[in-house]
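Take a look at this one chain, the form predicted alone, written out in structure tokens.
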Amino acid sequence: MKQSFDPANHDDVDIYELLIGLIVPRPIGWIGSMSREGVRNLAPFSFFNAVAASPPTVLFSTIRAGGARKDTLTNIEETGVFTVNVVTEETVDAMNLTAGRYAPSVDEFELTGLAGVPGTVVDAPMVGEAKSNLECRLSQVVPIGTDGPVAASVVIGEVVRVHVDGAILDGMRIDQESLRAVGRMGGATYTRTHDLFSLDRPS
């Protein structure tokens, strides 16, 4: 028997963790952002996804706890840019690494090592690791819910450059068991992208 929830008779928090356990998996947007004192940004987001591919777009959201901004937004309202970097299992640790809370002054690149990449297009660094990278410009701003421990900041930005791995590429097309991408489960648990299988679609 389903049990039922009106997420106006529970706490926000409580929802938080039905969401992201049943919205499953879920891509990671590893957004790369700099100040504009030119400190380098690092952080990863797993409400994410691509929205459109014309203009190509995608969108992240960021908890603004009790009205607190994170890094990342304030950076990328500050300068327009941003960067996403596809999670893989070879990066995998780092990107956990970089989803601590540090004060603004530091960068997640020297923290863990990873080769920040200058954008071609845009200011915001790339992770060099990262088997494939988007440059994107900012396109909106929404704001979701109110200030409480869950409400929302989405970024929506235009995609303006893709970096691919030629390893991976099979055309214009990714190879998905040489991608192999992480993607992002309930609480601390992520999920590979070994187990594939295909269907056609009806006619």
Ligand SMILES: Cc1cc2nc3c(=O)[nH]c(=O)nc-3n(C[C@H](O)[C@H](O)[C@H](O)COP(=O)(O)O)c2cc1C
Second form
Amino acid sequence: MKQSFDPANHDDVDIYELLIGLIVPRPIGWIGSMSREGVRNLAPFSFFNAVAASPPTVLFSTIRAGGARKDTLTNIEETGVFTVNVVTEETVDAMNLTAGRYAPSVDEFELTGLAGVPGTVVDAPMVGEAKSNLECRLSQVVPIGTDGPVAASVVIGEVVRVHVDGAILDGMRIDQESLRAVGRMGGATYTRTHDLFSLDRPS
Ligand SMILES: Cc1cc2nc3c(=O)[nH]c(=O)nc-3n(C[C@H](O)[C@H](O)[C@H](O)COP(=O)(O)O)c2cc1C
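Beyond the form predicted alone, can we have the form predicted together with the ligand?
Zooming out: every chain and molecule, the one shown earlier first.
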């Protein structure tokens, strides 16, 4: 038997738990940004996806817990640019390390030892070890909710450059077996992407 939940009658955090356990697997946008003072920042966001191809557009959502802003949001609003770095099995531990709550003065590239490669068209750092990086310009920030523990800001960006390791490219297609992408399930659970299957679409 199904149980039903009206979000109006539950804690925001409980509804958040339901959503992150049900909307799975989620891709992880590993977002590189830079403060106005030039401090590099790197953090993962799994409220993330590609949402359009013309212009190519990605979005992710930063939670503003009780009004507190994450460094990523502050940096992107200040500079108008960011990068998305694709998380794979090879980089998943480093990704997890960058999710720690560090002061704005902390450079997560130095913290992890990851290679911070400057963007070629935007002034934001890319993860050298990632098999793909997207350079993005901020399109808009959309606030969701006003206060409370899980109000959010959705950051929408236009992809202005795509970098892909040639070893995972088959023409313009990505070889999924070689990519070895990692997705986020609920809480601290992740999934690998080895168990692939195909479906032919109805004509
Ligand atoms: C896999 C993963 C996914 C995450 N997804 C999100 C998310 O979608 N939104 C969010 O606000 N925080 C998310 N976080 C938490 C942020 O990464 C964390 O708060 C980080 O410290 C933010 O860094 P910043 O203050 O440098 O921007 C996620 C953490 C992990 C490990």
